[in-house]
Every structure is written in C-alpha cells, then in structure tokens.
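To begin, one chain is listed below as structure tokens, in the form predicted on its own.
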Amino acid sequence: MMSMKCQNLDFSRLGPDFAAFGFSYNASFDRYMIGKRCNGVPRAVQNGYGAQRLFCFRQDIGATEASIEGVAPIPAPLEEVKTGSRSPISLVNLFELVADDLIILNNNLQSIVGADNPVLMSAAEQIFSAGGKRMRPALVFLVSRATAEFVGLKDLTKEHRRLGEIIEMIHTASLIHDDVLDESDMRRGKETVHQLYGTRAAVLAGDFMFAQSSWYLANLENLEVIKLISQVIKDFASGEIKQASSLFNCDVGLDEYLTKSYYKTASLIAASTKGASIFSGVNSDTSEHMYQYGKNLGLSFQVVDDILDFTQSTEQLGKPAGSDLAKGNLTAPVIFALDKEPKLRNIIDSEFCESGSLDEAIELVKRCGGIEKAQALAKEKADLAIQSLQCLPSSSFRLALEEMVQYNLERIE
C-alpha cells in the first residue's frame, strides 16, 4: 500500500497570505487549498453495522487499521513509533482538513475588526502577515469536527466558528501586548506593532481586540464557555506578573515554570479545545479529555519554543537567539542546567554584566544537559496529549490532532 507523505513546504515561497492564513483574502491560496482537499489523509471505510475501519498510511509505522466500532488501539509513546525514515509533518497538510473553515474564519475576522479602524487593521495585518500559523483556530476546528462526528453532527455550528474567531483575536491581542512588555523589536522576522505604530497605538490595538473578543464571547450565551475563556484572559495577566517577578531568579523551580507556561501559553489552547468539544455537545468526560489534550500540547509547545531559543539562530527564530535568557526569563533548559552547574548561577546573578557572559551561559546550558532534559519534558507532555485523544473514535481529524503533537516535537529533532 502507498505510504502517506507530508511535504515539508516552504511557507515563504507561497507568500505571506498563504503562510499566515492572513487577513488579506487570497483567492489563489483558497483554490490551492481546496484543490488539495483530502489528499494524503486517512480514509475511513464503512465496515457494516455502522462500524468504521480507518486505514492510516504512515511511512514510519506502515499501514495500521482500527476496526472496533471506529475506535483505535492506544498508541505507543511517541518516541517508540519514530522508527525508520519519514517525511517531516507539515502544518499545510494538517490544516487541509479544515482549510475551508479557516477561509471562512479569515473573512469573518475582516468584518469583525472592521475597515473603520485602519490602525487596528494594519496592526492585525502586521501580526498575521509575519508568518503566524493560525494553529489555535485550526485546533478549534479539528476538535470541533472530531467531536461533532462523535455525536453525529454533520457540520460545525455557528458557535464553533465564532469560538475560532474569538480565540484568534485573543491570541493576537496577547502577542501585541507581549511585544510591548518584552520590548521586542522583532516578531517572526518583522518589526513588531509597537515599533511601527508606537506603544500607545499597540496597547490600544491589543485592548480593542480583547474587548471585541469579550463582546462576541458574551453573545455565545454559554456560561461554561464564557467562564472558560474569561479565565484565559486572567491567566495571561497572571503569567506576565509571574514572569516579571521572577526575572534572574535562579531559585525558580520546574513547577513554577510550568505554571507560568500554562498561564501564558497552554491555558488558551486548553480552553480552545475544550470549548470546541462543549459546542459539539459531548459529555463532560470527553470535554475534560479535550482540555487535557490542549493543556499538554500547549505545555509541550512552550518547552519546545524555549529549547529553540538556545538551538536556533537569530535568522531562524526571527528574533535574537537567547533573548529569553538575556532578559532574565529562566526557562526549562536553564532550570535543568542550574542543577548541574554552579557557575551558571553566578553568571545569571550578575545579569550578564560582563562582556561575553551571555554566550558563556548559553554554552553552559548546552553542555550541562539542559537541552536534553527539556526535550524529555516536551516528549512527556506530548505523550499525555496523545493519551487524551483515546476517547475519540478514529478519524482523519483525530489523526491530524495526533500529528499536531508530533509536528511540535519534530521542531527539535
């Protein structure tokens, strides 16, 4: 049988609209995505009496089949299935399943932001055209469709779609504010909003998006989801306060790091995936599994991002390498390395006052096994995310959710 291969496409060659699923409507992108629909994804085949067999063609593990009423067996941990050669997983391929949903999201976001706010429109355009992956709304739609199939819904509801839009507005607002607080000049290789339009305009743009998302959230008229997403906005502030109060603090432990990472990154992803399942009408156990999936995927993503801050170049990151450490934000690789190397503590305590001390600290983190231990932590959270998907029946949407986890780990391979 033919293996499924995911081309590792270079987003930059396809233009910013394609790479970012940006605000600018791009007809050629739409035609490309729709034309690629269902190419190289699992195929579900009816097997009588309503049961489904899912044939998953993957180069690393060959053809697999699940036929017990559509429910797949529990997979092995991720490191156990990464045998043999395989093409890297591409977000383009993963998002093919929800490409039409993302196009609708694009159009709706344009009308939500409104053409009568030119500065806001320009600010949002700047964020989205800088290579954003639109991962969060894509996760909303993938979980929505995976759980909708579970309960027999034939299509997404308007609440599913609105949730995706709200999540993207909240995420965009948080990026604009983060860049102001971190005094970041670059994001994904482009100037940040406050660099282009000034701090005042950037803060107001972020505030507007938070307010607009809250308005649409209230109009969903689902108290459980309203509480869930409102908590996310509170978590953002809590995460920033925790980070600001612990800069250059070498006594920060792993638990505190994970709590901060949850507030700043995983909370929004967890709320996205749980909220999507709530609107599908699944039971509370399933929605809690979707929450745990999003939480652990989000934590794994944050750990991987923190590893890349040490292992990638400034050109690859789109910002100065080692920038978190330079600002005193101690992440997983540093926390693990501090247990092994007392000299690293002395350098951090000095706040890199001596020339070359930052480069020395980065080298110590690499030499003391901080990167490897952080990689193990990212894989641990990834395995927990995969386990949370076992409540769902086999489908192309569930497979895409699983491969989203693997895609993240591939960034540090």
Given for the second form:
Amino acid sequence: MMSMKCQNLDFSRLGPDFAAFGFSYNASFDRYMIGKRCNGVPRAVQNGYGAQRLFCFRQDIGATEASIEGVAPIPAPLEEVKTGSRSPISLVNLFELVADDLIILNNNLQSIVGADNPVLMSAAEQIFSAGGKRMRPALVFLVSRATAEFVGLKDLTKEHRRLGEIIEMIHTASLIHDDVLDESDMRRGKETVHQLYGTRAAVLAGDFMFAQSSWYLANLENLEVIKLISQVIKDFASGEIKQASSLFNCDVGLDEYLTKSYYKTASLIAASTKGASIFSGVNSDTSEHMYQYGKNLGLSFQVVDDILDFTQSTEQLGKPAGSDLAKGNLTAPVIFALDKEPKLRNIIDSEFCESGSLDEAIELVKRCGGIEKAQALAKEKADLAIQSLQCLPSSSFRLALEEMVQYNLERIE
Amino acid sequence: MLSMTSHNLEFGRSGLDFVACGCSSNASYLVRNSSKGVLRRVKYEFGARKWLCFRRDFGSCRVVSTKTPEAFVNENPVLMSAAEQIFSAGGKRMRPALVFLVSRATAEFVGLKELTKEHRRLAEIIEMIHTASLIHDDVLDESDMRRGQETVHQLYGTRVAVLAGDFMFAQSSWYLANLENLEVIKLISQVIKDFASGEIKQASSLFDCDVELDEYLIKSYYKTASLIAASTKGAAIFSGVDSDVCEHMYQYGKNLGLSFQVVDDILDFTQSAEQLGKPAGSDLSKGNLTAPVIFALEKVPRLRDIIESEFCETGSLDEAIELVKSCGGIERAQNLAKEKADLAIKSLQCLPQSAFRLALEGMVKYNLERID
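Output the form predicted in complex with the partner chain next; the form predicted on its own has already been displayed.
Starting with the chain above, the whole complex follows.
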C-alpha cells in the first residue's frame, strides 16, 4: 500500500547511494516502502510532518534491487552523509540505515500479536498501522549498530532484534491502555482501539501484549536487561498514577513534571538504548552513556510533544488540540506560564467549567512565554543527549543518533 | 488488620509444627505470631471448612504477611482503596499457602531449616499476579460482584481497575526480575502469558457449543492451573531440590489447579448466589461453557439450542441449568475433578512424609469436599 508524492526530483551521485525507506501518514502498515531503483532517478517523498523532503539515493552496489518483499542488503556504513542542500531532517532519512531491520520487526510484530485471535489481530492492525514512527525500535537498532562497531560486531544479534520487538510491544500496549485510562477517542488520526472495539478488547489487547513482551524478555535470559525493562513497566504504571493524582493541580513543580515524563516516556527509551548497548557487549560506562542519551532524548521528546499540544492544530496532531490541558494534565508550557500568570491558575482550578475558558488558558500560556521556556527546556535536554554520544566512535550511526535529537527539536521550529 | 476467628483450640506438639499462612476471610494479610503449644483452627468462609494450622517449633518463627498492600501505600489513595477492596474481600490466600507448604515440604528434603526470602517473595508475587488478574477479569467479564463485595471496577470505575491491575502486574514483574533466578522468571512469565491467552480463548468461544473437553481443560490450565503449577514448582526450585522433584511439584500444582477449577465450575451451578458471593449460573449466562455443561451437551441436544439462543428468552437460563443438573452433567464433572485430584496426590509421593506433605494432600481433599 504505497502512496508517495514525488516532488523535486534531484539527481545526485555521491559514493554509496542507498534507497530510502519512506512512509506517509496516510499509508497503512506496510508503509515502509522501498523506492524501487530506477537508474538515475531518485525520488523525494513527502511525509506527514509538513513537507519535509526525503532525498533518496539509489544504491550503486552491483545488481542490487530493493524490493518490498525481499530484504534489502544492509548498506555499508557511510563514510559521510551528504544531503546536498540542507533540508530539515526527516525520520525516514535517519531510519534508512536500519530500514530493513525495521521491516523484519514489523513482520515479526504482526505475527506475534495477530496469531491468536481475529479481534486481537484487528486491534493490533489498528494501532500498528496508525502511523507509529517506530522510533523506539529504530533507536534500538541504531544504538545496536553504533555500539556494535565499537566491539567489532558485524551484524545485529537476535537479541538486538528481539529487544526492538519487545520495546515496541511494550510501547504499543501502554498506548492502548493509556487511551482507555484517558478515555481518548483518537490517536494518530484514527480511532483508538477501545473506541472501535470496546474497553474489554482494549484491556485484553494491552494485557496480551504486555504478557507477550514479558515472556520474550524472560527468554532473552539476560538478567540485567530483564531488570532494566521490568523497571520500565513499573515506571509506566507509576507514571500513570502520578499523572492521575495530579490532574488540575497547579502546584505541580517542574521536577515533578520531569519525573512523570521520565516514568511515562523517557524510561522506556533509556532502557531501549541501554539494553541495545548491553547486547553489543560494550563496557558499562558506555552502557551508562547510552542510558543517559536515551533518557535525555526521551525527556526532550516529551517536552516537544507537550509543546506541540499547544501549537499544532487538531489535524496535525491526529487528536484534539489542547487535550492535555483540557484533561488537567499540566505540562511544561503550563507550568512555566503559571509562574508568570496568576489568572491562569484560577482558570485551571475551575477545571474549565466555563465555556471559552480553555481557549483563554491556551492563549495565556502562549502569550506569556510558556512555550519559549519549554522550548529552552527541550533544548537543554537535547544538549545533554548529544553530549552522551561523545563516547561513541564517529560513524553514520552515531550521526543518525545525533540527528534524532535534532529532528525532535525541529518539530518545534 | 488481624481478625481471626478461633475455634476449637487444640494443643498439639508434633515434631515439626508450622504456622500456616492461613487467613480469615475478613482480614487482609495477616501476620501470625506463633505461641507455643497452641494449635489453632481457623474457620473459613466456605461452609465450615477448617484449616489446620500448626505452629512452628523452631524458635521465633513467624509467617510474615505478604506486605503487598504496602506497595500501594505511598502511591495514591484511590489505588489504596482499590487494593483494600480486593485484598480484604475474603480471598483464601490459597496460592501463597501452597507456596509456603511446598517450600517447607521440599525444604525438609534438602535440610533447609527456614524459608528463604526468595520463598516469601515468590508468595507475594504469586498473590499479586493472582489479584491483578482478578481485577482485570472483572473488567473483562463486566462482573459487579466478587466474594460478596462489589468489584473494583464497579466501585471505582474501569479506569482505576485497569490501572490497579496494571500496577500490580508491573510490581510483580519487577519483584520477579529482582529474584534473579532465570528459571523462575521464565516460569512466571509463561504464566502471565497464559493468563492472557486463556482470556482470549474464553472470549473467543463464548456460547460455542462445539467446545470440547480438551479445549476446556486447556483454557482452565491457562486461567487457573498454570499459576498454581508455577507456584508449587517455583517453591521447589527455591528449595534447591532436584529437577525431578520440581517436575512432580509442577504436576501437583497443575492437577490441583485443574481440579480446583472444575470444582469452581460445578459450584457455579450448585451453590446459591449468597454462598458464591456473586450471581449463580453466571458462567453459563455469559456463555462460558464449563465442564458440567460440556458433559450435559453430549446428552441433551435441547441444551445446545438454548445456549445458542444466548438465553434471549426469559426462563431459558434456568431451564438450561435444570437440564445440566438433571442429565448428570454435575456428576461427570465431579468425576473429572476427582480424577485430577488423584493425579495431584500421586505427584506428592516423591516427598518424604511430613506434616507439610500431609497438608498438601489435605489441600486436594479440601477442594473436593467443597462439592460433597
């Protein structure tokens, strides 16, 4: 199910070219497309994040043909990545280094989840095909490859791959339950699982995925990783509770917000990156740096998400805008704004009982610099993340990891 | 929160006494202090079944409470209330009791004098998993009552129930991981996977009259026996006994669990709502076809029609229940329960004679007595 919009064909012939895997938000699950190589014609693909262009280069290594079914040859690490004129970073660009790893992952996920039951299968389809970026597994694969270089590992191990699957299952399960807990109807522009199939199916689908991921985790037989990931699952639950307990609570401070963001978002990402490095067999300092990278990237990511909830439209978000605030979930922009604007507190305390008060609150947040301060916070965490990558040797993978951080920040430029 | 109903204090001084992790149905986790020379009998909710509790004769030993509620204390008042609701609603604590009994029975084997902290933690984990599954089960079944009290989701809403269940699963996974025993981690992770598979299996075959006994037994294994088998095997693993004995403990737990589930399914037909603590015949009314029904379906074609109608006509549920009773479905299910019980007893043969082994046999018999 391909849908590519081609614009601005660019010719380029730089060293090893590679076919990029792009996806558009409106495609379904099989959307990791492989641009078929046609001699000399690269394609640009427009993806959902507002007209960012992906430059696709074609592979110039023997008679290689990328096909959707087959597994494309893993591109050799690039000596340098030249993208010609600097365009905004796109995820696709970043992921192309690990694109076939992601394809394998997608196939495995579908078969793991869908095997038992048609309703589960549909529920899985619903959530798996609803435009997930696969950022977490991509991080696992990028860190795996970046650290593998370090120790001379030539290819990903099956533990690396399984870790990617586990992480994505846990993430997806948490989304399904989150939507039940938040009573959300829409996610990524589509109806949520529980909206479509009912609460029972959503609870069951989430439980099933958590259970599957626990089982696969146990069978990785690595105690350190088992403990790492179990901590994450515990953190998820704690994060939900923390959030549920402090709705509409204007006394929530920045630290508490960061703790909650750690529990809900950064913990999993940190465990992904650390876990990947553990399976590469690097020393514990490096693993710790990978943890810090993941953690700060995760925090930065969450802050950006929270900003976008104010600055993007419903259409762009795939769900109602301002929904965090509407539900009483006070995030970075609001917390900063509350410092400046006492009126905001009153409105929030009223829990938006008056019509128009939510819009007024959003305006206040925007007007008094809440967004800007949150942006600064996101940048601060991003810088910490970049710093943690210093321990890795330069490579296209490390570059991609840095660009992940940049990509995230660009979402709010 | 101790509340024990003590009856018939008896004095006993057998060699190895132990304090059983028994609890009365109106208390939350109990800590029992041993007092020399006092044998207590505690009355249980299930119609005057008596637990024989022996006291420990090795210094100041004490069966510690499973501390699970503390895990909730600092988190959130609503969660705390939800936890209270389910923990205080009369659970028998059968699974932790089994862990402790098997622990002690196998410990003897290898000369272990005291339960390890892994044994105790295992019991806590097992009970947390069990409780979490009950909370989610009630959401999935849309049940309003359990053990004579309102279910968590009835009282606090679906959201709290989902969250409380998730939290408990998460806590138990974390404690499990920190036991640092790969064999037990894999064992219990399999159980959690089996729970989910069992729910799916059940949900997929509601009102399906072609469900066979084998499928029913698999589903019962997933939903009930798997956890019990993992409890008993896990306890044996932490005692350090050899793998044959572990395997026997697994079989004991599995067959006890199956027997237990069959008995539960019989009681759903034979007990009143009051005795059950929830509406009678609720399995059947939800389309969950259990042993008595499966046997009855072989004899009475009419039953199939009624079930397939999904009881749309008033009185049809009662008629179905009558049919099941009148054509011997209950009796055949009783035989099945007994068959599994016998297998369970057999698996205990590998253990040396002791009060603990006796108590494990007693567990099997206690279960069968529920349907005498």
